[in-house]
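Shown next as structure tokens: one chain only, the form predicted alone.
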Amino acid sequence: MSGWLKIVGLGPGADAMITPEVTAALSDATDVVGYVPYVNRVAPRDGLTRHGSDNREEIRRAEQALQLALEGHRVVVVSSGDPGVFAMASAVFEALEAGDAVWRALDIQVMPGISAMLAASARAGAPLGHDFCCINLSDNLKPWALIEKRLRLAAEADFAMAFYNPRSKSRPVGFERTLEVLREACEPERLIIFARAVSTPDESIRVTALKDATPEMADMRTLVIVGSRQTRLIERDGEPLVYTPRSAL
């Protein structure tokens, strides 16, 4: 069989959230390429070689995957969530555009997955039920000034906002500044959701007001959702539900 390359999303954590399409691709693969924790989510089996690499080696692993496919391997590049949301699909296409022209003839497919953003939204209710935007708060690949500009403009436009990579040990002040920017632009009662490790045994969902949010409520396993002015909270027995109505005033 000739080689192919499939770029897939493994969902937010639970095996039940991996799509049947992705499961079929993994069962047919000869090689799995990706960041070590994501590769480790794929069970070893006879005939499968797992190629794990460091978090900041996206282009190198993309080139490796393309070359393996060219050599006749059936290659799956894995990401968590959806591969097109701050993940490996863009990295593969960057490598494809800049690399060996022969790679462009390969059979390449992108298979969607359930993103952390959508999984977190579903756990909380429907906070992304109207217009929203998604911002990666890591400044590893873009300057902080651009992140802050996008935060301000999104708040001005009254989008609900989903934040990836809010806070890490190497970036402890970025989310603190994010909260400052939001408090300058939004009312203090704006709802904010901290959804950590969604669909895993460590899952926790916390809903609070912007005025009460602190940087320590987020880490790299947390997906943060900030509501728009329209976003509502429904109190009930058990966990509350948060939703944004379908119409805007």
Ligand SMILES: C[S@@+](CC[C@H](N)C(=O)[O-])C[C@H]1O[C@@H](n2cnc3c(N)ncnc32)[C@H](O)[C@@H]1O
Second form
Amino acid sequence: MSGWLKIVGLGPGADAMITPEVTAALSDATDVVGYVPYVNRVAPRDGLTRHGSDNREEIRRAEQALQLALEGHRVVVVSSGDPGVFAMASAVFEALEAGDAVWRALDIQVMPGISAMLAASARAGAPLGHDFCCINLSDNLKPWALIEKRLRLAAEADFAMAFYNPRSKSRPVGFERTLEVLREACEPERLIIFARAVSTPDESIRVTALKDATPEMADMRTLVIVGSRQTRLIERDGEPLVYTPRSAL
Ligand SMILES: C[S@@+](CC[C@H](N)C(=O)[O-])C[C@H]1O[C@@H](n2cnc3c(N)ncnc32)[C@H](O)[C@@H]1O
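Okay, that one was the form predicted alone. Can I see the form predicted together with the ligand too?
Below, the chain from earlier opens the complete complex, with every other chain and molecule after it.
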């Protein structure tokens, strides 16, 4: 069997944040499969077919990639950030588990990428320097009640929190509710970071207190980080630094 399947992360946006391992896989590929904006990040070249598809088509896209690899193609499935964080690696394995048994013999590899929470954290300082959790605020694949339960328990356990998919046009109220839940559980001065389009020309990093945060500060290109009780801000000339000390009482 000469085909293979590599499930890779393209990082948060900048080419400099794509790992050499992923660059090599893309150079060797005959086919790139993924959500249209991510596929468009791979430059066209002779011998490469780019298969872009819509956002909600993950399983169909995964099946297409598995089938192409079975037919002998060298296939790269692309995600933004890391492919194992709210992205295509799980979708491919869901399709693999439910699908044709012959797919299980394929050469399949997952290649990590820089996830948005790590790029955002690095821009702000080190807010994830102690225990933290990350939560996807989209209720497309889980009920809102579960999101709210996890938010409350994470706040009670005093984790720093990284939020993916905070707000979209089709989900305008979820993040408003998130802020309400956090305000019930956390002190008003709790630090919150809105990191938008990190590592792209549209990048912006905004640090504020929970009491001053508004839903409009987040959109689908934003990664939100809420500090723990220990998270601090160092004022200095230029941008402040936000960090969470390594130890807790
Ligand atoms: C479907 S998730 C994909 C996450 C991706 N697999 C990762 O590891 O970063 C998309 C969400 O990631 C976050 N995101 C992706 N790229 C980003 C960037 N450059 N800056 C800020 N947030 C980003 C946003 O919260 C966005 O709604």
